[in-house]
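Listed next as structure tokens is one chain, alone, in the form predicted on its own.
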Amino acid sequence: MNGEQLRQYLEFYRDLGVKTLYRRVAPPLPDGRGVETSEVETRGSESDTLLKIIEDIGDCRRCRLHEGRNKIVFGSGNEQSLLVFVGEGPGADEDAQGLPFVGRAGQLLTQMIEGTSSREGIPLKRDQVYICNVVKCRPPENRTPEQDEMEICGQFLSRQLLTIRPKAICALGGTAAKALLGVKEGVTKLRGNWHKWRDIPVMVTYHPSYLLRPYNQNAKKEAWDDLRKVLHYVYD
């Protein structure tokens, strides 16, 4: 990155309300592995709130996704949750209601959260966690968000996560994993192990929409195993 690119990069974050850039070495993961982070990371103001982030988003027209959206889908759930689920982007039902994961995939996610926690003896309901997406507007025809869309909208996701400061993050699907971890590997290679976003442990698992497909039945057990690991780490 040359000087001019760095200047534009810093101005971009300033316009989004990011106050500080810093470098750090992350603490060990829950499984004891250490991860050194050398990339530049963003940190929101200590006085940041979810309401302020919503106000800053406003009637967002920063990328092309605003052209076909009905409603911005910011997030929902417990704003002080110890666990945050991050998905890819809103679908048709979410775009209509302005809430994340309310369609068929959302119903399955609810079953996964509440069913797994019940079997593991953890008293947890969906509304006790926080759920959001990488992009806040529905991509046309539910296509995968493009890189520039993820970068623009992802800055608000970063502020959300830094404001909530959960004990762990569960990334639902490859797009969420790419946005949070900056990796190229797919879910099958990433799932089951702990990773890091800033200093927060991240578990990658399959997106519920993938699990709805009849030929992905084996992945369901793996997803439940991933979620069980997350729940015990966060709530034990």
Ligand code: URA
The other form holds:
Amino acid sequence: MNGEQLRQYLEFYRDLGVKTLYRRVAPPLPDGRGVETSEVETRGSESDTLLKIIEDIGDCRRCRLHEGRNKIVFGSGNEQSLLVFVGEGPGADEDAQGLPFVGRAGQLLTQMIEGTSSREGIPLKRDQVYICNVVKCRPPENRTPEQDEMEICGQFLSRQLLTIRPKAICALGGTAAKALLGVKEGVTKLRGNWHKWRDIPVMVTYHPSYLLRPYNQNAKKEAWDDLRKVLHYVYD
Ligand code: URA
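Having seen the form predicted on its own, could you give me the form predicted together with the ligand?
In what comes next, the whole complex appears, and the chain from above leads the way.
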């Protein structure tokens, strides 16, 4: 990294409100695998809060997605949650209500969280976890968010995660995986194994909308397996 790159890098984190930036050898992943390279760990500004982030988003017009939105969908649930689910972006129902995962995919997500946890003897209700998306405004026709939209909105997702500092993150679908892990591989390749966002373990699994399609029913068992791993890691 040259001097100019380093300056830009430090400015990027300063704008996020990050005060401490240091390199260290990352702790092992939940499955015991070591992480070979050292990673950058960041701590959010001690004084950042979800309310401040909402205030900073304001009546956002930073990207083209503001043009068609009704409501900004920031996130919902327990701000002290040990587990955060990250989806792609609001759909029509979410855009109308201003809340994440309230449509059909949301109903399935609730079943996934509450059904799996109750079967595993971990009493957990949906409102005990935190749920948000990579982009906070609905993309037109529910298209996949574009790279620049993900980057612009990504600063707020990063601040949300740094403020909550969950024990684990569950990335729902390829867009969330790409935004958090910066990788090109699809969900099929990434799911079932632990990855990291900064120093927080990330499990990738299928997006509930994908699981709603009749021809993808066989992926449900895999999603249930992924969720079981996450729940045991976080709540055992
Ligand atoms: N799909 C998402 O990715 N997020 C939502 O909030 C709803 C559907």
